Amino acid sequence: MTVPLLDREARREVLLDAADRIVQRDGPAVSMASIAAEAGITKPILYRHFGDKGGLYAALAERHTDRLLHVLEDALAAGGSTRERVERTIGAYLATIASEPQVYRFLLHSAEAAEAQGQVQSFLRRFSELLALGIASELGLPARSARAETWARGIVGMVQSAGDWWLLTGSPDRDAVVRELTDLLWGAYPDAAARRGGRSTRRKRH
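So, to be clear: I want the structure of only this chain, in the form predicted in complex with the DNA. Can you give it?
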């Protein structure tokens, strides 16, 4: 081998950088030829590195989902009360998608990125499992209880969906979204309904 093996990995990153740029500029419906042009090379090189378009998109998605997963893990693992940790994690998610909306759309809403969906599914699964473990330990439930797993999936979807809407409308500010979602999880609905209906009372929790 005339060329060091390690260059492969570095090269791959350079190619992914180029793909990232062009996807963020022209949207996800981008041809392999244009990605190659952006990287200053030609198509067959891309195919040698990534196999096919799906492979390239999966690699691209993996980058972003891995980064997001670390951000969320850190936010969730840092100190504070449970509620503070949840608020911090939701806020971190919203901040991330707001800072790079094109990336977010590429991952979740791009029709062309069918192959990236695998990475997204994997991300959702990994984070949901993490969250389910947290919930289970918090409540003293068995690690894989139906309650913890269902709640984890539901909460992840709740934040994702609300974030999606918020990104589109920008209507309430980010802190308000975080607060409302956390309130919802912390039983604000039955509290409010009880206060209004007056059929039972419930101590308001800080």
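Next up, the form predicted on its own, please; the one we just looked at was the form predicted in complex with the DNA.
Below: the lone chain, stripped of partners and molecules.
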């Protein structure tokens, strides 16, 4: 007798829930054996549903990256000034990775999760494209202009790298990281350099 499709999909979600719990606990140290034990099944049953380890890890990565993308989309669309939207979106990203640090480490830093990197790259590409469209709209540029495309990918890479460092060190506090990244995007670096240059010039004249 063939198992109904909906039953198979529901069972697959149950297995992903079990995998989620183990990743939350073990992070990059997760194994197929521990996931199977958590689900109360044998490893061959996992392979039957996901094909292989790579299939399971890719499905898990897709679940988390889709959820994160929705969080960031909501933050961008919530209204307010441009700066407020950017600050809120950076804060949402940091809050999400801080709420599930083991998942973040599993997705980005586990050799065992290499099969999931395609899903992570897909998320980064989709979010960069979304951000590029927003930048183009804000600045009155063509949808695929070099400026909008380049700035979007630079911003995404900067925030991801800063988030990685912040999650590893835990310092400074999240609000400070959000504020500093937003200030940087709003020209704080050249402003600070100009003020520094002005002080140096005044000292030399004395």
